[in-house]
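Quick heads-up: it's one chain on its own, the form predicted alone, in structure tokens.
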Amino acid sequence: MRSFVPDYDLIRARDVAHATALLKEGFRPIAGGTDLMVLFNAGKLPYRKVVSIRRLPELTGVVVSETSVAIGAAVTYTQIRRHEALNREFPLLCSAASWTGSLANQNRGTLGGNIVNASPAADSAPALLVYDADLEFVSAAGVRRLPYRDFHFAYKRMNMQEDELLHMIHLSRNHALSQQYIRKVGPRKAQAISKVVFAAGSEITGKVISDVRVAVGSVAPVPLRCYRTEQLLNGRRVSAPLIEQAAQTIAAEVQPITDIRSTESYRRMVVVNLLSEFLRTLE
């Protein structure tokens, strides 16, 4: 059954302070609405009071400083794809933005929305994990900052209070990942929910791996940073035996399921193959 529009209250926030005040009154935020409007159209949106944050200047810009880039939570995928500094220094995130839905969705969908929707299949999540992103939240009580790797703790459960608004996503410009790799595997090249999203980055000196980071989506209840695999690889010299050992480690570390989009065995095989492909680029 479709929703009845007069049953819902929608207020456009004047600024971030106004938005956070409304959150305390039980309103929930909406920016691009590419996920929420699907629920609304199906009559399954779980709340009736909504505050629009789409046009707030504090949330719609990208600020580049000497040490970091701060991306407003309401910055769209199109803005990310077209941003010069992001393309130059954070290409994994720009690639993920280019895969997310149609061009129309990229014009409306936001990075913050992708994060707080908390889908384990989110295209941007593995890239943000590889870049060690930080999230900045605001509420009537003040500002809180949290490493993105600590944000998801169970399926659709997040380290975020109902009166908090995601304000900024912070990326360090000192990530020193000279080797970067990302792949999305889906049923087609565009407008497809991923079967697997894989991202990785590292330094490599004389075939010795350092500061390696590996993250995967659609293979666990949450976007997954593969710490055991990273620990195995760090400080090791790239070799065929190491690649085989890493493949076995990540196969045990991921937790894929069989669902309407793919099977557990296929997802696990794809993750192993993508890790192996990334490591072979380091040889």
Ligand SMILES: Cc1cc2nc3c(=O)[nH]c(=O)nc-3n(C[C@H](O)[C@H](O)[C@H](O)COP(=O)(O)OP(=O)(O)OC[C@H]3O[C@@H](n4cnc5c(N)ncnc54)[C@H](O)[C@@H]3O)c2cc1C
Contents of the next structure:
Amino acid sequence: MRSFVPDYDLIRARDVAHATALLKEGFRPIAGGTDLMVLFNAGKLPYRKVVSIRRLPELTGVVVSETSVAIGAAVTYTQIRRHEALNREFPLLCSAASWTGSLANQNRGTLGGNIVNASPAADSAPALLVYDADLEFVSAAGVRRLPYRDFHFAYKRMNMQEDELLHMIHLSRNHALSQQYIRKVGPRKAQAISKVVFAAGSEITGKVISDVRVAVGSVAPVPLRCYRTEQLLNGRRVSAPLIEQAAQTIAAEVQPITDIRSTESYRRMVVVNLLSEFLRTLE
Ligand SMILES: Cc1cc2nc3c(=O)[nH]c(=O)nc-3n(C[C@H](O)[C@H](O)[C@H](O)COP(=O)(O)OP(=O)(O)OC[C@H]3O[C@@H](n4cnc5c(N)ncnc54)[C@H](O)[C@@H]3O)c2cc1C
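Now show me the form predicted together with the named molecule; what you just gave was the form predicted alone.
What follows is the entire complex, opening with the chain shown before.
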């Protein structure tokens, strides 16, 4: 059944303080609306009061400082794709932005919306995990910062209160990831929810791997950072036997399911193949 529009309240926030005051009164944020309006249209939105945060200047900019980049939660994929410093230093995030939905989605959809919607298949999540992103929340009670790796704790369950607004996503510019790799596997090149999205980064010195980070989407109830695989790889010399061992480790570490988009065995095989491909680029 479709929703009846006059049944809903929509207020456009004047500023962040106005938005957080409304959240305290039970309003929920809408940014680009590309996830939320799907629920609304289907009559499945579980609340009737929404506050638009899409045009708040505090949420729509990218600020580059000496040590980090702060991306406003309502920054769109198009802004990310076109941002020079992000392309230079955080190419995995820009690639993920470039293959999210269609161009229309990229013009409206925001990074903050992708994070808070909390789909395990979200395309930005593995890149954010590899870059060790930090999230900054704001509420009427103040500001809170949290490593993104601690945000999701079960399917669609997050370390976030209903009166909190995701304000910024912080990326450290001091990462030592000279090698970076990302792939999305889906049924087609655009408008496709991922069967698997895989991102990785590392440093390599004389074939010895260090600071390796491996993250995967669509293969567990939450976007997954593969710590066991990383532990196996760190400090080791890249070689065919190590790649084989890493393949077995990651195959055991992911927890894919069979659903409408793919099968458990296909997803596991793709993760193994992509990890092996990444490691071969280090040889
Ligand atoms: C046709 C189509 C194709 C798509 N393709 C892809 C794809 O390929 N890959 C992919 O990952 N996703 C895809 N999506 C999903 C969607 O576009 C993204 O998740 C997008 O980033 C959501 O951002 P938004 O600003 O539109 O969020 P909204 O729909 O506005 O909000 C989503 C949720 O986040 C909350 N929220 C938003 N911003 C904040 C904030 N700052 N603080 C607190 N809560 C907030 C909202 O309350 C809501 O619960 C697709 C969607 C559609 C309709």
